[in-house]
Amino acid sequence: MRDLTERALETAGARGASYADARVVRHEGRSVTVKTGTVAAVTMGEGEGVGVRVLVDGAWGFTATRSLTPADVDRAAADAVRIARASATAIRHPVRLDDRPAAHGSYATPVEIDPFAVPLEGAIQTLLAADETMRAVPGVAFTEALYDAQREMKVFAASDGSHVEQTITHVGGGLEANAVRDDELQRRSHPDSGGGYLAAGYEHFEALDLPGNAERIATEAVALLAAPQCPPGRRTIVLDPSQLYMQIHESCGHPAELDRVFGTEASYAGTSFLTPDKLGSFRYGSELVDIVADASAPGGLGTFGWDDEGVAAQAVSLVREGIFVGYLSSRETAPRLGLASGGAMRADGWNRIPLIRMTNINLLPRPGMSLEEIIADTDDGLYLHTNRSWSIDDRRLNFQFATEIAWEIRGGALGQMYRNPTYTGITHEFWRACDAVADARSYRMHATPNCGKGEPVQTAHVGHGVSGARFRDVQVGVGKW
């Protein structure tokens, strides 16, 4: 691999590219899927390519190949560089890096399992031995699990002498139970609505423990069918780590990335209001409220040694105490504003341009309450669990979320049971009424697999870290007009 994308820069170098970075990536992957009693889906599957990036004359040019012949990577490089050439033209504002150091050595997720290693047969007895026991639960209509393996190994060189090794191991898996009455449908799901991953082996899935939560979330599912719909008004709600994971991916993790915010992904994920006077000065929060970008936390799926720049692995503060001060950055976006990249740049795999995505966008524990205490302390409010869906406008302001499930609480204890509960708000003013946050007793690393951007379009993976909070004053449920 090494000679190939020595190859490529040495190529992309003679035809005139000022800068040049190649990425050599093989991906794998396996998945169960049973429905209903059934194995409905057995995949697995494997691909490898290479990708080239140079700078001419300031402009970018990519090109990819799946082919790894000395000749088509040859090719590869020289159509990147006729592609920048031909792009530098057009351009307004040439391309300017930051300067940041050459990078050199190996990354791997650490694994206790290894989940190609593991025959696919436990996994299925798994999943099937789970769906019996949800169907089982009188009520319950239909019913899938889950289990997914995925595997990348990809070597990164650049014409400053970078050159590193990765391999990034996610493993995930999951219930869900649905139940069904007349024209209602309600589901439940396990361990979360995202399917349960972690940037770990194959002893993720087992600590899942699906079998043993089947049978808990069946028969809530048939429950809620029965359960009040979630009356509207203003209420304090307490946000079960399930669901917050999904209000910092949405109306905090999106925001924050300087491409959106520069109007260069605008078409398809939307630009954002935290413009760049912002910076060091807007109160996204209240003073509790402590979000973080973390691509060197344990477990999240925007865990690497380094991202697709080449650029180290890190922590970087987007709001603290309350205040935004940072964003998600390249080495491009970053110099706009007088900074060094957050390497926040990563690519869905060897055939994609590299892109601004979320790395673990982590709301950080504060010590105090537990999530069980903080509820305790709620005198009237709602516990909302699990997300159901979102909708957030393109400038990441006002939102509305539904989760599968609430709970009232009732002089700090957990009570009545609704069903379709859902709450809104404008997201600044959402976390301003932030006046608890758990600590890391609740502290649990979430994942958002499936996270769109980019045109064509790319999935990332990313994780969110938290541990539940509470918030006052906000609009609940919907309300006759």
Given for the second form:
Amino acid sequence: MRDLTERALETAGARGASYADARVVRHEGRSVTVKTGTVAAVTMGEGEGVGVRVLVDGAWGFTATRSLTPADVDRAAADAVRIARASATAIRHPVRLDDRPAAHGSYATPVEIDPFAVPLEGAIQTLLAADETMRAVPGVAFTEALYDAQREMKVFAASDGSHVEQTITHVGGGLEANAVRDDELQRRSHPDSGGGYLAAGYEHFEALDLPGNAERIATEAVALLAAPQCPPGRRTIVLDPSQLYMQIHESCGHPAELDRVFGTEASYAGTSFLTPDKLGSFRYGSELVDIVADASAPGGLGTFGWDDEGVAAQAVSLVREGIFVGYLSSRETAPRLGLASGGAMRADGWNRIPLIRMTNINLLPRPGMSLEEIIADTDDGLYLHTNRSWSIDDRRLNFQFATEIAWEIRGGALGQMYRNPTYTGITHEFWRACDAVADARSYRMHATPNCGKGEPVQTAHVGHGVSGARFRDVQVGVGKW
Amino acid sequence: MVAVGSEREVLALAERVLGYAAAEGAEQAEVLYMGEESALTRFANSEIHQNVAESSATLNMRIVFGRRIGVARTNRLDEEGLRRVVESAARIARLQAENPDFVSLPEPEPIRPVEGAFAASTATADPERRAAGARAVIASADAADVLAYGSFATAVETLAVATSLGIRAHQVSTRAQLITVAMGADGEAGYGEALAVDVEAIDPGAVGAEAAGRAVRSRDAAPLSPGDYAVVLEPYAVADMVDHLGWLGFSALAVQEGRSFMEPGRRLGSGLVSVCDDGADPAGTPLAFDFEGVPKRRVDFIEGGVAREVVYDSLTAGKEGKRSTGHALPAPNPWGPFPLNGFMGAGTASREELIGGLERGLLVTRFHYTNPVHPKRAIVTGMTRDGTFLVERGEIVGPVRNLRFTQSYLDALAAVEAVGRERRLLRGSFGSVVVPAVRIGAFAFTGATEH
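For comparison with the form predicted alone, please write out the form predicted together with its partner chain.
Complete assembly follows, chain above in first position.
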């Protein structure tokens, strides 16, 4: 593929680009969906293409084509230059990039069992077995079981001499049991809603133990039909990692994206309350809150060797002892704050331009109490488990989440199960009310494999390392039920 | 920008692939071709910051042995890629368990071409034209002393289906879309959007002026306590409601799984509410057939407030011994059929009459980041955004800060008091919707934010 990237860069330079980069990407995927006893979908997919990004007169242009013939690569590079010249007619601040060192090398996700070398029959049988176990629980209305493996092989080259090759492999799987009675619909999932993903091989799917968790979630889904509605009030809540990862995603990961801060996402997902004047001084959370964007975290969906601008993977502190200290950034945005790129530019395939995306946004565990010990340490509260719904305002302040299930905590013990739990708050008020973060014993990597951003919309795979935490005085039970 | 392949070229390619499938021993086979030439110019802080173009095509191969189905897809349309996609689909089908719900791929039906799906001006739109559009939006923002943010996109889409049962369907469509948020120095914001088949139908300066004017009127927004308020929802907010109801309940699979609120004859809304899907209506983004090559039939979901019917694909239709309504998504599709051409019936009220009927309530421009809290009851939470105004005694009093709502969209339909006579063509989450503004007697706002 090196000849193609070199050709694209030469053509772009000859047409007047002051900077150019090219990514040739090959993608393959396999997935299986079992629905209520039937193998509803087995898919194999593959695709390839090249994206060429150029700077001309301080303005960006980008063109992507699925055709890898030399003539079409030339055409894409030339079109990118033409587009950049059109962009230059409506810019007020020419783009300047930081001076990162040229990147060279290769990276591959560590994989024990290559998911593309394993026959699909094994995954299908595992899913069918788990599905059958769920459906054996009386009251279950419909079920779903998922296996998914994705691999991306990409070559990045830039006009500064950078050339890196990467192979990223992601594997996921999950279960969902649904119970229905009249207007009530209850769902339980394992390990997370939408499945559990890691940057890993087929061994991750095996470790999910879907058959071993099928009866439990099916039983809980049916039990939720008869459980009382989660009562409203201001409560202490303990968030299981299966919900806390989504809280971090929406209320810390997205507002720390520096392109959002500078307004370039304003017309789509909005801006951010974490404005540069707050950097280094704003109390985002309690002293227990340490949040890091770590592109080198083992197993994370946001783990890579270099980002899609050729910046090496790194760990960037976003919140340290509760103080907001850092952003997810790019070669274009970081210099505006006098910083070097934090290496967070990622593109959703060959046909998309890289944007600032989350890598792995991790809430670091705190030595002290395990998650179970935090629950035992709570006199009166709610334990919320497994994300069901999420929403946050366009500056990432007012949020509302729903979880699949909650249990009352009384005197340090779990008791009454509740259905339809919800909670809401303002981001910094909520994180300042965090008075316990679980230790490393419950710390594990979760994932959001469907993070949407940008126009045309891009879907990113991002990771979240998290152990669980407790928050005081939170509004729960929102809405009329 | 040009269409991806002529009808003759695309269908010839599909015929070739069907031949490979026959050689593999496929009892039935379907080739779905989706081509796209698209471009998007994005601006923020009143300057272009992103400008992209894409040429892509995907071939989706479905092969059937008895009731065993395999699907593979590729964007490699060379000989090796085509042969491999057929082999992959056949391999998957052979290792599959039988799907007891599968009856057959659809039989061919006459497909009536739709009017108004293609505009040459959109197909030939170039980067200079989009940049000029962006500059026009920015000029409107400049005139109001606010900044412009948004995007201007054009696309040519080719959809073709060929099957071993004889379906040969091909359509080239165009789409142009301009969205913009105008923002002032204190973060006051306004929104404007236009969607059209023909880029000539979009006036960027006017869309920019709509957003800028709304931003100016949003200055110095006052806090407002959450609670139940009567509302007038602009079409942008109504689009979210129709879109959500589509994927929560208007699908046969949702009904079959027991997760839909749809029951024929059940009263869901006030008598003023009618919602349908119509791929042939040129007021929308017309599409003659679905991703299985079945002609689209108009489906009335709600008529005069009463639930009627839902959309089907071949799988859900076969399960009930019915015919597909032409609403399949690309195979394999575990999510079920989906309405891509939503319409809410127009009423008789002018915008002034809608607002004039509010004794005390809110005028809401649009919703932001909506998500179902309880799918079967269609309880959705989200925020208001880009222009929320307090109305008293029929007059706009002034802007208020944004509010969170947690509201059953079904209950909202039941409380519709008036429907606007003007409708707008707007984007849906996948397709498009044509919707009016509405006045609703009570809407539950459950939280507030700082802006």
